[in-house]
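Here we start with a single chain on its own, the form predicted alone, put down as structure tokens.
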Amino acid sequence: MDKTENNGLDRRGFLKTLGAGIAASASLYGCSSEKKTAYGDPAVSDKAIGEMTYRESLTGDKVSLLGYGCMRWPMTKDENGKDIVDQERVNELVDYAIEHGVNYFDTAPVYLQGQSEKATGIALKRHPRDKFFIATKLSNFSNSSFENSKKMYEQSFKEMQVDYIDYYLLHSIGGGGVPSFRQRFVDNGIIDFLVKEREAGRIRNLGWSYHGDKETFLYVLDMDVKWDFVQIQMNYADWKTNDAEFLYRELEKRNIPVVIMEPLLGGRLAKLSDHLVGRLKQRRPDLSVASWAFRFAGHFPRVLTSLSGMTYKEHLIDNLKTYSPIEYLTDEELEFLEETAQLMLKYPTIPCNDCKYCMPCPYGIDIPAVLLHYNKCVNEGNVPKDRQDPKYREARQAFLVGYDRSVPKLRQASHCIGCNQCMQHCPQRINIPRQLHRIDEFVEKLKQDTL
């Protein structure tokens, strides 16, 4: 194709590691829950958006290099205070994206507590069917019987108001290894059914999304099934340290198009520590921090599209600028990003991507909000080592005030009983209860002023 296209620490080790974040940060800020524009950069305009870069699929689709991940649609409250998708804002975002060349929209039955497919379908139905490609998934985690899997598949058509699905995925394989994969998709006969659906034209491209070990990845790749594409987590932080290069190269060898998820690691590569932000800005002050990650994802020729969960229009505009058209990385810039990734390893953040697969918690804990607040404070230097730290008072207040603002008290880490229900759903394989207990212990020491 043309190219134009650290979870095992004991308590003492944990508290010692906490202090590394403050030493690495050049300045101290409050851990507020306020949203920043364009991944922390000044407000952006759409005047510099050019022509979108496209890549070609095995079936001849011209797919926009920027894909819309529909897991993070803007939310609002209904009259009863329930979280619901803000359909008006979703419509506006979809309209703007299509107007500027985005044509790939990725959703799933489980996204946004089951609301994403319907909201995405409503927004897209207002456009000609040939203006977009829809991707959704078989999320048969809790009940993988043939009957339930087939029902979920058929329900996706109804929710999205379509009579064919452009890109259909077996959702999040790898967790539980080969036995789990076989149970969910092989032994129940659902793969054979989906292959026949592709032959009938109701599925145009069949693939899978992956979180797991290399053994399962290679097992599925080598099955006697023609895979039209595969979705993997790939970004410059994971390239050398989390098998991303291995996964990409295996797909490249087989000439299988790659769909990228988590190019920003759930936003973490747009919310770096002050030290790393300064490093990137010194190199290219004209680019947003996020654009470096998207340029990396789009740099590789077998990448069909790179998904971004753009909740805010300014994020959409910034990403459009990056891919309209893409400016490919030089060899020197690739090396620079790898050096940046190695520096990131020195910061004790928790690898939460805010995917919300761990939700809902049966005890009401807002798990992603707790972990993301902690990560934010590490990056901003608001995680003091001890009471002797010269910025202890300021950092203590910033952490505690920001915690209460970000996470209601009844949904904080103190309510975790260690039931472990969340762990089996985490694609990053975080020991969530352990992290919640450690954060809660740290919070209590700050409250009691005994750190």
Given for the second form:
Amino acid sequence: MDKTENNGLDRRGFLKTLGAGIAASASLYGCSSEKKTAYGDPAVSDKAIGEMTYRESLTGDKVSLLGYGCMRWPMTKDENGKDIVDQERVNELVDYAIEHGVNYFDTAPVYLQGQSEKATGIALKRHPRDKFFIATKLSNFSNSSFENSKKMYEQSFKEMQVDYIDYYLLHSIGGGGVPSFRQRFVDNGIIDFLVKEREAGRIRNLGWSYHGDKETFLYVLDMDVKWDFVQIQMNYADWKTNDAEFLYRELEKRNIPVVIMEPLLGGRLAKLSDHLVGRLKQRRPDLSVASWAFRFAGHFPRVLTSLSGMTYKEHLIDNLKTYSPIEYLTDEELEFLEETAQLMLKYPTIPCNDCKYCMPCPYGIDIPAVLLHYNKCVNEGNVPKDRQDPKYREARQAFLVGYDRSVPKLRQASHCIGCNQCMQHCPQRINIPRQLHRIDEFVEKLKQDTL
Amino acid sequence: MNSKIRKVLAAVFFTLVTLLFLDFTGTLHAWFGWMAKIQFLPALLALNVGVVALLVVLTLVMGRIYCSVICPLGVFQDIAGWLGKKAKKHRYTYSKPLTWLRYAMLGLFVIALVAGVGSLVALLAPYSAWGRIVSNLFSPLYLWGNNLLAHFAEQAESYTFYSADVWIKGGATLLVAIFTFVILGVLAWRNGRTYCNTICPVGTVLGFLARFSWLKPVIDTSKCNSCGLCARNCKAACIDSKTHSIDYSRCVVCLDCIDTCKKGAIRYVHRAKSADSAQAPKVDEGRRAFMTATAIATATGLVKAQEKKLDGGLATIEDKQIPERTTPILPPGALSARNFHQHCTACQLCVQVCPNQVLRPSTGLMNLMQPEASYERGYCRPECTKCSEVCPAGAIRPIDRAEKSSIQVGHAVWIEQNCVVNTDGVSCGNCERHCPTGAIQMVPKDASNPRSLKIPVIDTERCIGCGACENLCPSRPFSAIYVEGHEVHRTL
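Switching forms now, from the form predicted alone to the form predicted together with its partner chain, please provide the structure.
Zooming out: every chain and molecule, the one shown earlier first.
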């Protein structure tokens, strides 16, 4: 095993006499294989996973820093071609996660077209109840009457086959401001009901998830209810450029545990532009691009858990490694991530996290697919500014061909009529019709060669 | 000139003309589009005097070499005949000319042409018959092959290949193509060039000229032992070995007889010259076999078409249906319905290259198989002038992008009760947003309330009939805005 580069070169010299470039490449190949470690790619091996880092809740729960987001379970098709959760794979993922110390599972009645709670429940039912904490939400968006909200709450117990819920959230507060919040949770009396449920022990921790403005945030935070936790969107890209730092500091001040959602911005912080990937990898070639985002999220002490919707086992393993145990960021690394966030602003991606809350579009458009294709092209440098762009021809081909591949023609942006029905559903508050029309105009210019 | 050169030239022409119908990207047309434009009938209809004169001179010098090299339908029959000869050697016999039938068919053709019965003209035109066979029977295989490559390219993150839709553009045309293919294939397999020497109007015209051609295959009676081998291998059935005569109106100058004759008694010379002994070159059967094998391999290399999976969170989209148009829409460059129908031989070349799935063969009896436009699958995009570039017959005249943007082929009509502004109570304006000429504007539905939802109004003077509005209208299955064709196109 102690063969060095020199030996390789010697052999290369020898082979060279036999002739040509084939020999040269063969000797290089020989070199690298001699250096290989005992097991394959460390990125997909679980041997590097150590002890999970845990944080304590107000009720004394020891919660794993990695929480499982149940919004992106693997899907498959049933015999009628309908999308259904691939239960077998979900079970495998849950087993693996629990085996490696993950104990927080976050779902909601509306996820995966209403299938998430049930699938999560089935997978967790196979484990002792004291091995995991379950979090679900009151998603009373369309009908916020007391009766309907209560029914939704009770249904969650049935779906997940549990008799208590560890973490219960008022789902997505902030859209529509204070009036909307009061209408959904206060005026109908549901908040009083939930507080009583907490007293009765059926809810162990009561909190809320938040997408909105500062005013509503402070209003809810300081109302006359004791909050056990709050879930916010926090990551290095949002830290300074959005309100994330402000939200976190307010919660820290009040000593309220913070659950992090979108630590990876729906995967966008794992799929950076080539330039940024190079930047991160250059600094730590052993770490995945995504792990930087998770280290950032777990860096702050008041963070209880950081949620990740892991569809693939490779993602799960990578995240487990990041948090087992967490390697805290140095001050210099924090600064480095802040610089990275500033650089990201130069790549004007649309902040879509593929949560699919906007779907289905009544006119058949695949909104997230269009936005994600656009973002992909932005990151890959395939959104030329004009025809003088030296890469124009290539980029045009990549954008247009890739567009037809990612989105069927009938579901493309050109069919957006601007009815605005999607807008109220977007937690990232993207002006979807405006973005779709902008992308459509860009596509037209590419097609007509008039950019 | 010998049969070997003839075969190589025929293979080149045949392959490239066929590829013109298969290449949906339009790259090949830039280089070999002229091969469609030198086809006799399209050139004649396009009043392409130069080409017609050239072909006449060619025939007067060399005989019906056109039928053996340039005409793809002729070469197709040679391939079928060659396969037939494999099954049974020396299978042809001399037959008496059916001159009455030939001139009757030519007469019928001319009458149809003058009377404007486009469907009959199209049915008899040889090059177009091949175009229909390729576009209807072979093109799907080609596209499926392409889509397989596109599938692999997608896996490899490459953008070189992109997939194309395979769809039946016209049922009647497909049937005609199948019948033509089967009937001509069987006829050629059994008897060689029967079609060319009885039905084909181009064959009759060129045959008349070929009787006076400078070069001809001539039998040297001093060497001929009347074995009859030449006659039994003549696919045109035009050699009467008993009288040592050749019917030059039917001879397609394949020169196979020269190779067959063991005595070297036949030579391709000017008739006045006497024959001297020269060795006939051996036929390169291997090359020919290779060419055919390649053609067959392409045809059989079919693969399953892939379907795009849809997420369950997507609303279903109903297919659009063709609205009842009073006047059919013809592509810009067609000038008028009259000009278009007089020139078009329904070869399907424009249908094949249309990247937006707008053109398809019509089903009307008078103009069966001649293309027309419709906008359920796409619209006539402003940057595209493909059909006008490829048309060999002058049915669609060449236009550039600037001209296209000002040619009015029809005008849009709004159907109030279909519009989603009325049916769904939502704001829309997708027609206005995509109109390339700004012919549509949105005005408040309620004139007294400027904040009411807006409906489209059309300035028909600015509308060019491209169909962007019709295609992108959210109303399904019938759009709330559709295009009516114009009989005479106008330049705005």
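Rigid core (definition): largest C-alpha set, two forms, superposition within 1.5 Å. Numbering follows the first chain given and starts at 1. Everything numeric in this text was worked out from a predicted model, so none of it was measured.
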Exercise for the section: Determine, after fitting the two forms on their core, whether His425 shows a C-alpha shift of 2 Å or more between these two forms. Expected result: no
Handout entry: Threshold 2 Å Cα movement between these two forms for Asp386, core superposed
Key = yes
Handout entry: C-alpha positional change at Glu444 between these two forms - rigid core reference, Å
Key = 3.2
